[in-house]
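One chain follows as structure tokens, the form predicted alone.
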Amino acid sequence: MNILVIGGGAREHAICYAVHQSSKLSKLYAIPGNYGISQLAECHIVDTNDFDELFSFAIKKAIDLIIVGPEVPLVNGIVDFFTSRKIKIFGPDQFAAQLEGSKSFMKDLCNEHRIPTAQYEKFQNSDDAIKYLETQSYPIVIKADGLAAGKGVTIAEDFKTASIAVQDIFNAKFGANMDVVIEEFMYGEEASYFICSDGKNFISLISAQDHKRIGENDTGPNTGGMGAYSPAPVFTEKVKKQVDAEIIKPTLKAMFDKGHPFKGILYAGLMIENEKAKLVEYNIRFGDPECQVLMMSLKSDLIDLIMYSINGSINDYDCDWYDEDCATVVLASKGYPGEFIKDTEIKGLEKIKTSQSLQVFHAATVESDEKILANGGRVLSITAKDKSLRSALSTIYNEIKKIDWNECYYRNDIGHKALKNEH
């Protein structure tokens, strides 16, 4: 098969990874990829935004299977252009994107069909929502109602923080015509659950758990993931189990009713406490950086996974998974998620010997004149599995002394809560 993967990240690379691995694959493309994504696949520039150039782009490849990394795309109706094409696409179609797309279509959603989640509001103008949170206690959480690359969220600890975050959204920090979703704070500990559905039934994947803040301890302001690691010790059988009866089970069936099923990777951010889970936020793909260990984590063939889905027998696959843990450690440009110099050069990655257990996924790398440049915020995932977390850790951090790069940032803590819980 010719496959194209849309997207040009760590989880793209990922993904370009197991892919590569399949005996069903042809020849692989990625648009627009990076520097690490150009060693497995001819990578290309297209608009992601310009489906008719997309579908030209398919056409003259002869492309047999487009997989979709990122969220935008995938709310702007990318799924619905090319199946109306009769091109296949893995992902949901526009309607039920709206999952991740909207706070408030996902909130409102669990209110109809009583899955657990946080009470909220939701306002249209700042002077109604600070009104609010005069009457609230904190902390509380604030969300910006669109797509915000994983930053439109807001813990406030007090009134004053929450208003300023209220305000930043409204104008337009996080993008245009925004509304706000303010919600109770929920206390316990995060989790990432996947599961891969055909529209009508799903099976589960493995259970992640990502660092969104940019301080160790989790402190800082959020960003689209520092590190993550796989399986989550938290996701025990018994939360598993209340979480598909009542958070997935419910959407499944409400996707399936509104005459949109949803197909694809419905990923399910969790709040547990005391063996008990409420819904955060769900994302309509393969999370970033829990995709890298997912993806290292997978034994099965991926194209088969997706096959399957796309062609409504998920029931059918058996999907088979390494017995080991697994984590990933984002290294990002110093000063991200705020200002941060681009283009600083990269040095020693030959030094890092990979292999099925140490693998190095790009984020935003360019080659320049035989340099490796970083020129985003997030740049490299280091993600090793070994037979327990810890290990596949020191791994990590070992490999991550031989990188000569001078604006590097990243976490020391990756995993910190499943290693502080180890007997």
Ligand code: AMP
Given for the second form:
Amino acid sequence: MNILVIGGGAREHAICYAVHQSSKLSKLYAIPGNYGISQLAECHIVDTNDFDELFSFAIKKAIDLIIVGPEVPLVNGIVDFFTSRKIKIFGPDQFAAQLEGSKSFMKDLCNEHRIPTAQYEKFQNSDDAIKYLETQSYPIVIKADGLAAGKGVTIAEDFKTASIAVQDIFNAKFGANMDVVIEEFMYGEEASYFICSDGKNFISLISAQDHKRIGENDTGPNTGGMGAYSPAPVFTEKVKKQVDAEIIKPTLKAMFDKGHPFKGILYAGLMIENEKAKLVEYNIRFGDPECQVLMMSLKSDLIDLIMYSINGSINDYDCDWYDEDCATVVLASKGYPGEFIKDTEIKGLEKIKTSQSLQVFHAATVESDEKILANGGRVLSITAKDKSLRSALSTIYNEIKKIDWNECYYRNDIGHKALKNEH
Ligand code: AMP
Ligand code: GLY
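Here we have the form predicted alone; I need the corresponding form predicted together with adenosine monophosphate.
Now the complete complex, all chains and molecules, led by this one.
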């Protein structure tokens, strides 16, 4: 099969890594890809918001299957577009993509089907939102109702912070015309749980935990994710049963009943307290950096998984995983998620001897005059698996020392919560 991966982050590099191992692959393409991906796939620049142009590309290259990494093209209806033109594409249609694209869609669905999640109210103007905030207890959570790349959420400890967050959203800090969602604060530990659905049935993939904050001990502003590990110890068998029964199944049934069966990867962001999970958010795609650990842990053929989902026969897929712990540490440009310098040189990558247990996934790298340059916020994702999380992390941190890059920032405490409980 000729396969096209859309996206250019470490998540898409990890997807390419998995696809590259499949016996079903003939030729792999990526749009736009990055330097790391270009070692596995032919990379092209095409505007991913211009579906007609993507279609011409797909026809020219005889693409048999499109795998979409990021949420934006899915929310914009890329699956509807290609499905109606008889090109196979993995993911939910535009309506079902609202599970991620619209907080109020997701919250209304939870209310209708009694899916455990935080209480919420939605506001279309700041006066009403502020009046409501005056009556609430704190902390409270303020969210922009739309896609804000993980940055539209404020956990406000007091009224003043909450009202500033509300003003910011109505002043279009995260994009034009966004409403405000105000949520009850949930206590507990977070985990990410991934399932793959064919619209009717689903199989569980694995759980992971990511580190969203920039600073050690989970401090500072939210980022796309600074590291992850899998499995998540807090996601016990008991929690999984509850989540499947009370969150995943009712959601898939609701989407089916609405005439828009959810196909693809559904990623439930969970808050778990005393072995009871509530839904924080849905994403309609693999997580980044969680995908990096998922793809290293997957023993089965990713293309099979995808084809069983597209063809509606996911129950026939036998998903096999390596029985090891896996972790990834993200190397970012100093200053991220704020301002950072671009085009800084990364040396020493050739000293890292990659294997089935150790991979360097690239997020924002380009090659120029035979140098590898960092050209984004999150740049590399060093990923390893081993018998224990401790040894996987120790490999990663040792390998990072081989990288010579002045502008590099990373967290030294990835996996710290899980390690505390490891023997
Ligand atoms: P979201 O974009 O909705 O996933 O929110 C980003 C992050 O904010 C989550 O991963 C949580 O860490 C935090 N968060 C969001 N909603 C809540 C909530 N209701 N209670 C506590 N933390 C939350
Ligand atoms: N790791 C968080 C996300 O992919 O949304």
